[in-house]
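Here's a solo chain for you in structure tokens, the form predicted alone.
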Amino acid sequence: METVTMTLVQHPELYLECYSVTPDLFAGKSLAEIADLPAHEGKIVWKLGDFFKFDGKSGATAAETRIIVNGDVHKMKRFGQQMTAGEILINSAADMYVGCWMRGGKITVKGNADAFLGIAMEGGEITVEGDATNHVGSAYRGDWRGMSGGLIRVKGKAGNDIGTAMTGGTIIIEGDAFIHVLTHADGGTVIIKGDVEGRVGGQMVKGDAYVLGKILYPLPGFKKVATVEKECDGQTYTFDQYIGDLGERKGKKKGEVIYGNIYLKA
């Protein structure tokens, strides 16, 4: 795998949209061609080379291309937008929309990530070594198509609206979360290893939520049906199983009603 290292040399005055920073768009290009790729700051169109210097070499394909981002890019958005393969390593915090509409490959953020991490993600893997804020793996505003595949792992805490309208894939939050987990979900798995304040599984049709800590305010639309042993991120735990949201439409498979599940560590 070939590596392109991009090092920040100029901070944007506002926030920079770095939608061109993907292995798909870097692959097969010279460093000069990569530096000419566009980035937006509001209505102003810049080139990546106005903010970064570039070293290394891109691969012939996205799968053969690794991008390393150096410098404090916490005011830069959309790294890895719609990427299908390859790798991106961000050695700082990043702003919103990291890995949005991602279909493959791997992104690692060494710091925190802001809102809309991995929205509508279809495949691939995102790891955030710090915290995330709101709308992890959710649908874009006004849309009903959330995350459908892939894996998002946040090693710190997260905010609200995790996995909204999710249909597949897995989200793992290793710390606490705030409210609204798997709202409107029609599939997928969310694991919260810490505590959740509340609103887990609201209007959920299908999907699985695992909470290893406490849910401070459980929703009334869920009913305890069993105590079970389940594997969760490589470990086996005993959980109280709740089904719901009982107020929502429910499909059937082989004559049996399909519910969403909340597994709360016993």
The other form holds:
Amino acid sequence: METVTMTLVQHPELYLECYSVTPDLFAGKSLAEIADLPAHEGKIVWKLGDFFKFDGKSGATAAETRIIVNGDVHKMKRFGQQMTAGEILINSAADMYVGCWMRGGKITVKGNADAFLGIAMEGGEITVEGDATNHVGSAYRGDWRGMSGGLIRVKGKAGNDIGTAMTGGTIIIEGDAFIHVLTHADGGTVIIKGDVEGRVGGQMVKGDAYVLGKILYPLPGFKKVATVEKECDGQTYTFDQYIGDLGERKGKKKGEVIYGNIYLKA
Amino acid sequence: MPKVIENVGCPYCGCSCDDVRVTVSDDGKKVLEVENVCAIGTEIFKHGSSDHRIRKPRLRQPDGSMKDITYEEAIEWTAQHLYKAKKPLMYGFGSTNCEGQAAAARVMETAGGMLDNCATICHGPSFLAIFDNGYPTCTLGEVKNRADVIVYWGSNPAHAHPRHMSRYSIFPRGFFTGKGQKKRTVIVVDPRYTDTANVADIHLRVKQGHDYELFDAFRMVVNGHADDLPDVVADVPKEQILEVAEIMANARFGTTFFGMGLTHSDGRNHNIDIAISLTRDLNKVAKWTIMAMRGHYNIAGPGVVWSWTFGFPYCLDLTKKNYAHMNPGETSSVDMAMRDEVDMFINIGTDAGAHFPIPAVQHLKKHPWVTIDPSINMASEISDLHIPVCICGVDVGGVVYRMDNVPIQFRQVIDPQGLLDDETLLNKIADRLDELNAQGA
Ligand code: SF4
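The form predicted in complex with its partner chain, contrasted with the form predicted alone above:
Next comes the full complex, this chain leading.
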């Protein structure tokens, strides 16, 4: 694997859209060609080279390309947009849309990540060492398909809309979350290791939520059916199992109704 | 001889009443009398012929004072700043006709900026829910003629839409509703005992911010899980939920009118989303519709006009020039202002100075700020340039969309006396921008 290191030399005045920073677009290009890739600040089209200095060398393919981003890039969005392979390491906080529509590869953000982290993600892995905000692995507005594959791990806390309309994949929030977890989901797994304010599994057709802390305001549409031992992110706990959302439509498999599940640590 | 003008539209709230009678003076410059209009509607017509109206653009001077300038100078100033800005934002349109909104679309497409309307702080969440879950709605005429069960959820028309209940929902005698209020059941869901709750048959006092749970409970009942209902949901007892669910399921035609109580409490779009899901459930057993209580007489207008122009109703990012992008949370006015993400602001037909959070206004104020509005308001008083325009429905006519998305032709009742209307002004700005772009290219 080859590594391209990009170091911030100039802060944008507003916010910069770094949709070109993906292993897919860097692969097979010289450093000069990479520095020539576009980035929008409002209506102005800059080049990446106007803000970053580049070192190292890109791989022949995306899978063989690692990108290291140095400097404070918290005012830059869309790192790793639609990437399919390779790696990105961001050594600071990043703005919105990290790994949006991502299909493969790996992104690590050392600081916080802003909203729309991994929206509509199909595969790959995102790790945020700080906090995330709203719309983690959820769907784009009006889309019924949220995250469908891959893994998002947030080591800090998150806001609302975790896995909205999710159909597959796993989201792990190690801290607390606010409201709307797996809303409208039709599959997928969300693990919240801290507390949640409420609205876990609202309008959920199917999917699994694991909550290791408390749910302050549980929804009426979930009913306790069992106490089970289950493995969750490598450890086994005893959970109270709730099924629902009883208000939402439900599918059947082999004559049996399939419900969404909330596993609340007993 | 004073002249009487019939069937005039009222340019105030989302009811967009179009049965107003206005008497104007002989010279066509003064409104003498307004009939068929509520107290707030009366004021807008009176204001139209007030002697205190600003009739010339005013530009802020280095010493902080405002100096009268010509329309030509104001157009030049605005076009130059739009041309220079990297990411200008034009926001407002609560009180503008569709012709003005179409011209605004042209300005911001030419400028390569952000275009947003008051829905962003109002019924924007309703749009998001509608994208996600559809909109089983109807017109206010259908409500008047057919509805026998009316739900006001998180809305208070007694104060915000004064003639809504008398013209459309509760009191009128329609084709199939000849007995008017006597044959209608009115349910109000609100944490407060409002004046609307006062006329309701049933008032559900939902716990503030927990409407979502209550919708979930209703859906459980409609979908056959009444037995699993907890004893109390969001402070509403189970018996009352069952009673109301029964009324809803037996409606011949029901309509839910929802307002800011849902769009501006936690969950926002999800509150509307689940309300739409409940409406869909109810349509398995009865006939149900749902409608947003849009605030202003033509705030539905920009949503319609820009949807046919760009494909999205609000929060438009036109900076890429060849395609439009929309994602509230990122491209919404307040979020951009809070993040200091725009470098010029045009406030048109609204008052961001009064409605936005203070830190948002502080960020916007760092950059050039233009207010296009007939009146003096908080935004006009802190802006660098204030351009007065005609009041739609008073000095100029135009097409407006009522809250049920029915277009209505509004009329001009008095002479504009030299004021430009929004459409003309904005097209002149766009023309000048075209020239600047051509020179720059
Ligand atoms: S209800 Fe609204 S539209 Fe009708 S007269 Fe009053 S303010 Fe005007």
